[in-house]
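Listed next as structure tokens is one chain, alone, in the form predicted alone.
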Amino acid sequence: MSQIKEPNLPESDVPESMARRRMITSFSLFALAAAIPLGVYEWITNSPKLYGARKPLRRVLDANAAIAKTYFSNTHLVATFPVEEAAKKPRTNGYDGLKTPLPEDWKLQIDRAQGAPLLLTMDDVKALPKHEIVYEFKCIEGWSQVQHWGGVRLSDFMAKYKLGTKSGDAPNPESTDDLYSYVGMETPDKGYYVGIDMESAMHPQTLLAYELNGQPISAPHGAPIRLIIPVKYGVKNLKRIGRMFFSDTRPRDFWAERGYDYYVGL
């Protein structure tokens, strides 16, 4: 498989929150390199990228990766809260894919591994039956707010249209090897873009929602569907969803590309 080439990404375009990551990460490298020998800190800094990240860095991170998956359970759910506290104003962060006006024939396209892709409408979405969350959504930048969102399991609607498997059947997570490994979106411009591990998104908490407060998401906050993964940073909870599709090899990931944590998980 060919490398992702890093993305030219120019300071003026990093979002204010992200440079002041870079700083901490900067300060972070001045601290590893006074730990470490000269030597390795100039191998390490001189390495080839992976992934947006100095390879060694990259291998850290994926390690990280695999030791939080060993304790990762679908079984183990996060806090949920009454409703009545969850945020009458709830908070928008990122813009990224959000920056052209929704297609007026938006259709959700779902790729399979047999067949034509399938194109959705929010009354397709709609038909499976609605779950609700009052959880604490956690920015990656370090805030935190709870909030209320509603819409339809992922895990269901896997299964209502028998997605993420390689045989075409409805998912079953018992069968582990039928399972693709990951689940990759973009919104329709193309311009955000996660992967998701499938342990992630077939958790129950996982939503497509449409919903905010009970009432329609917004544009800002992704309307008309987006991702609600409340065992991830938001990072992941991706916006105004256009295209969905699945793979074993891992998805183009908006901030892993840039030097960044691909799992991101709380």
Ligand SMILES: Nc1nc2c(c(=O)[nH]1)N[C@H]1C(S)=C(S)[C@@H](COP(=O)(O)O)O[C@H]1N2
Contents of the next structure:
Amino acid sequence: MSQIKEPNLPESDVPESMARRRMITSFSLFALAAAIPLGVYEWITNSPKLYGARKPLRRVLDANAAIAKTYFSNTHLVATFPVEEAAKKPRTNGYDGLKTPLPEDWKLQIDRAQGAPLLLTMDDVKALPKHEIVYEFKCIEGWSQVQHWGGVRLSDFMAKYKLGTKSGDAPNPESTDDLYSYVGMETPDKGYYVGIDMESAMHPQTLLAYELNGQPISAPHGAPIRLIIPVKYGVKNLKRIGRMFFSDTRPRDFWAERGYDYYVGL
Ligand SMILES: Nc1nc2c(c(=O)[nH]1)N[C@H]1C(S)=C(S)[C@@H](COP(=O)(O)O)O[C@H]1N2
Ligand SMILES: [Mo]
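Any chance you could show the form predicted together with the ligand after that form predicted alone?
Then the entire complex follows, led off by the chain already shown.
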């Protein structure tokens, strides 16, 4: 099937491969429709139970309601693995935003709707409960690897520091309207940056990770802290977080600007 192009290829190659993927998809649908015998097609379109106007419409409404609920749910977890299956020598890939040393006065900067930005230390982050995950990290270049990460849940972090809401209260499952739609993150030198939809940010497997295989993350893997977001491809897993912010408009995103899908979810 269609092979997704390397993100390291020149920008001009990317939109072409995306366009080709879309073309293949619509062609397959066309081929499928053509393969259905005419009698069967008539039976489907005449069947009120199967394809009547009401049922698909209700499905759309149900889907909208479901979206609101999934913010805080523990469903749709990605598969996890026994810790022994984790790679002993995890791969590294992508050095944008890591080409200069970590600033000596590094703090995790969180911009807020009200008041000055929060400036947090690693001790502030580590004060929250530690969670570990062993899962298959996937890069859109075509490789994947079972890896073992540790850190704090982004949702716990947001609850503790009352982040991501317009009211300035802790995120509340009963009032998802209060949540901003996106989280933005960037490296201290702004050389790499991502935008994450709030639902994925609040996912229970999404971590601010500071350990890999039980050890502090090394510089090439994103020391001192990085995003591990298992419901997304590698591109969204920003290494070396400098600043975090929340907004209702899409934060700029390094690979989306280079032709990739903004959401790149699994
Ligand atoms: N700062 C920064 N983060 C980044 C990248 C990057 O170039 N710079 N590359 C991304 C990509 S494409 C992948 S696949 C993963 C790789 O993470 P790893 O080096 O820990 O394997 O980091 C992501 N995060
Ligand atoms: Mo990647």
